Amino acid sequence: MNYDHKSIEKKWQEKEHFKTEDDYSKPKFYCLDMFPYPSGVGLHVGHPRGYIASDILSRYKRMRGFNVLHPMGWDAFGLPAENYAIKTGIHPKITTADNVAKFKAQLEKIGLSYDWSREINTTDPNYYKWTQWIFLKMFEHGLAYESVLPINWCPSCKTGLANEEVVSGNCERCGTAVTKKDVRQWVLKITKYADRLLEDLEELDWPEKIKEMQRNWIGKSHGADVLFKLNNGKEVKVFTTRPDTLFGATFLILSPEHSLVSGVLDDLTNKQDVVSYLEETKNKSDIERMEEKTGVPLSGLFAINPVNGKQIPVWIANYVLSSYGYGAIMSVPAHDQRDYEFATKYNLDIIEVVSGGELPYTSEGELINSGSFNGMKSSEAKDKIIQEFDVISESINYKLRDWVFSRQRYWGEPIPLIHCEKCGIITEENLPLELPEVEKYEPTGTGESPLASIEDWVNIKCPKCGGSAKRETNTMPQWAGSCWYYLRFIDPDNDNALVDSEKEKYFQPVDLYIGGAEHAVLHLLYARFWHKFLYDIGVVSTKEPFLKLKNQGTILAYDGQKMSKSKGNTVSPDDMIEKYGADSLRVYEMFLAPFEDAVSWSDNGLVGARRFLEKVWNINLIETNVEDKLLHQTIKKVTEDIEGFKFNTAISSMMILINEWTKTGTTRENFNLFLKLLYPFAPHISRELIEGDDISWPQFSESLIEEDTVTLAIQVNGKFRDSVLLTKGLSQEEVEGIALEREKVKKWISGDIKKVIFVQDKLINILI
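Now that the sequence is in front of us, could you give the structure of that chain alone in the form predicted in complex with the RNA?
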């Protein structure tokens, strides 16, 4: 009989169903994929790499007796469906439903063992009811606030963006250069959780790279606040990580947006210069502003350096950020690269105060030109200087900014708040607050969402006082729904609570989370923040949502480029499954390279996986029962490799076994054991060939694996010259005797033996 993958895969996909029971007697294993945005173009072969790995783990854990929760859903709010609606007039709801159906069909063909009864969709009102509920809880706890500070604005998407969505000055979605704009925004106080988000990283089994990216993003810096008095009686506060360099602070710089600037303009002798400089910087995008360091003095104004009483000039400059620290810095050109550039350009004083190397010297060292602190090491001087002066105090700063949470777009969760002239802001108690139908999806670009034009939805009576009130018309960002979806899979149909607490206690946390590394400081940081809030209000019982994280490597196109529809270099899994079968695709994707490495796709390799499965299909079954050492070594290897995420070597060890059996044949009993090893990787063919219903994970026999002979290497002067098969456990003298009798060895021995290195059962090295 031929190996007909089509009928076998169809048969087992119809027959095998996976349903997670709330059976608390078993140990649980929560194995989660990052759920996809169901785009119109469907999956390419890169997407399933992570899904196949999580499926292998899920099936493996089930075989070992775990109650496995392995669900899938759709992160379906977002811009592509909305932009498509703007172009075609087709409601995002309709496109989303089509795309979900398409994605689901593709996933099912791969044979992934999801519990589809728990499927969720972030755009379903029964789901986003709870997204809105969490937002309201945050609002009630003072973690959501309105702000009109200038924020990142994408002129193409016509919406505000969070810091995390700005990649090298460009919009994360469309690549357009981001500008600043004053827009009324809802902002979430993620900075309140900065320390916990930082500290709790320690206990997570995540790739070090991702943890490091989060640490850098949070960007905690220890240093000092310093208060500088000005000659006009006012004060300027700055933050520095190097209070030991204070004697070298030769000028003060304010950011162009600093609140002090507008108040001092009339006292300056160069008012016109300053006004035109401010005008100039205001009109530049962030990227333009970063091109070159420029500045202008505030002539007539000076500050007093508190450590030595010296008068120093005050400037404004484009490289001082308004959004970090206090939007003002003390400039120490001798010990800071940027200040050095600036001082050189504008001829400002440079005073070396830390000795150690050529200027600008940015490392620590021994203090000079620093009065009574001369001779101290930087680390000591930092503390001493902070203690000595009243106007200097210890301080900590973070790079992390609060999360700009509202979007001026249509296809997102409505923010369930009401603005009443009399009562202020009140919460919508009647959740879900459903997204209304609109006639036009276009963003207005004025800072108002398309929802603002639906008068009868916007204008309502205040539920408190009955007076006239307006609904909030901003929507939530793409990331909102994915901040907590892993909790809903535990209890997807609960109408009374986000998740039942007994179920939550059993299934949380996620034991294994698999997805791309591109979410390092977006989804993964946001979800941790929400989870910690839910922990604080008693909804969840764990401090962290995702215990172990693995990132799959990107699968690149033939040309080494990223696969994308616009480049026309994508490969669809559907074609591969049609031609070679889902099992071949699964085996190939796992065999291709280590799971976390990026790799280029090539169809050629797929035939290797297919040939392997053909060999499995055609194994000759024989009666003679011999103890099969290689089989048991393979069981051990595959077990260890699955646990260690080394799928490529697991498969290669199975190939070695099958190559051997192709020559020798094997017994039904041994073949059955092998098929169970293969089952997580290639479930359809394995189920077809396994005899009986038992698919528990095979155990290897430790005593069978033990080899009683060993191949020992013989070296002369460190060079390999011969190898010999010996019984295990021979002594150095015995081995030496045997080695010296070998022809290949004798040839190299001339003169006295100086020394012999002997490694038990491995190697002998004779030095002459």
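Positions refer to the first chain, counted from 1. Definition used throughout: the rigid core is the maximal C-alpha set that superposes within 1.5 Å between two forms. Keep in mind the model is a prediction, meaning the values are calculated, not measured. What changes on going to the form predicted on its own:
Annotation for Trp116: C-alpha shift under 2 angstroms between these two forms, rigid core superposed.
Superposition on the rigid core between these two forms places the CA atom of Glu669 less than 2 Å from its counterpart. Core-superposed comparison between these two forms: the CA of Ser25 stays below a 2 Å shift.
Would you mind giving the form predicted on its own, to go alongside the form predicted in complex with the RNA above?
Chain alone follows, minus partners and molecules.
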């Protein structure tokens, strides 16, 4: 019979259903994908790579007796849906439902073993009721506060953006250059959790690069606060990590937004220059301000250097940001690259105070031109200078800023707060506070949400005093719903609590979380923050939500570029499944490269995966019952490779076995064992061919797994140049002859061979 993938896959997708059990006596395995934003474009072949990997692990763990929670849902609020609605005139509620249906159909065709009974959608009021509940708990605990802030403003999306949503000075969503705008905002005190967010990273099995990105974003710095007195009687506080360089501070720089600036304008001899400069920098993004460092002096204003009593000029400059430290810096141009460039540009004093022999010298060293501290090492001088002067104190600073949480848009969770002139800000009594149905949802551009114009929704009676009151009209950012969704999968139908405590204690934390590295700062940092708050108020039992994290590499287009609709280079999984089958797609996506690596798509590779499955389909079954050593070695190899996320080598070892059996045939018993190995990768063909209903994971025989081959390293002059798979026990002469014929080795061999170092079955080192 021909291998008819269409009928086989349809049959098993209708027959197999995956429901998480309530049996808490079993070991659990919580395997989670970063749930997708369901766009109208649908999936391309790059998207399923992570989903297939998580499915392999989930099926494998079920086969080993684990109670597996493997759910899926939709992160469906946010700007893309709203912008599409504005463009097409179709309500985002309608387009979101259509897109979800499209995505779900595509995922089902791939044969992913999700428990669809737990499906969630962040736009469902029954879901966002609990998003609102968490916000109110934060408000009650003082972690959510209202503020008028100069925020990142996207003039195209007409909404505020968190710092994390600005990429190279542009809006992450639409690419428009971001400006600054003073807008009333709701802000979450993520900074209160900065130390815990740093410390608990050490407990996580995450890629080190992701941990480092979070460390850098939090940006904890140890240093000192220094008070500079001004000649007008005011004081300016600065933070520095290098108090040892204070004697080299030759000018003070304030950010243009510093509160002191507006108060001294009338006392300046160059007031108009300063006013013009303030206007010039007002609408520039932080990135733009860093590109070309400019500034103007506050003429007539001086600061006193506290360590030597010298008067130093005060400037404002674009590269000093109000969002870092105290919005003011002491400039030490001899020992800081930015200060050096600025001082050179404006002909300001440069005084070397740490001996280094070059300017700017930015490392530590021995102090010079520093009075009684001359000759001290920087590390010693830091402490001594802090102890010597009352206006200097030890301090810790963070780059992390509080999270700007509100958006001036329609398509998001309503913030459940009420503004009453008499009672102040009070909370909504009944959740969910549902998003009102509207015909027009275009942003106002004034800094107010479109909800502000819906008078019968906004204007209400205060539930506390009965007087006139207004609902909050800003909505939450898209990130809100994804901050806690992994908890709702545990208990999706609970109307009385966010999650049942017994279920939470059993299933938490997530054992394996798979998704793109682009979420390293945004989603992962925010979710960890919310989780720690929920831990503090007793809702969850673990300090961290995601125990192990894996990032899949990008699948690029045929031409090596990123797939995108605008480039017209996307490849549809639907087309590939129609032609070659879902099992072929699954096998190919796992075989084409190590999981974390980026790789270009190739239809030829998919053809190869299909041929492999056709060989499996056509295996000749024989009666001879001979113990199959290669089979048991393959069972061991595939088991280890699945656990180690080495899916490509697991498939490679199965291909080697099938190629051997294509020549020799194999028994039904052995074939059944192999099909169980294949099942997590290609479930449809495996279930069709497995005899019986037992799909437990196969065990290898210890006596049959001793390898007949070894991988031997080849070195030239002590440097690794190649490796080769060889039969065990070969002599030095035999190995040397093979090594010298390897193409990767030949190019390093020039001249006579002086000596050969040989360690049997391990390495050969050819010395030239």
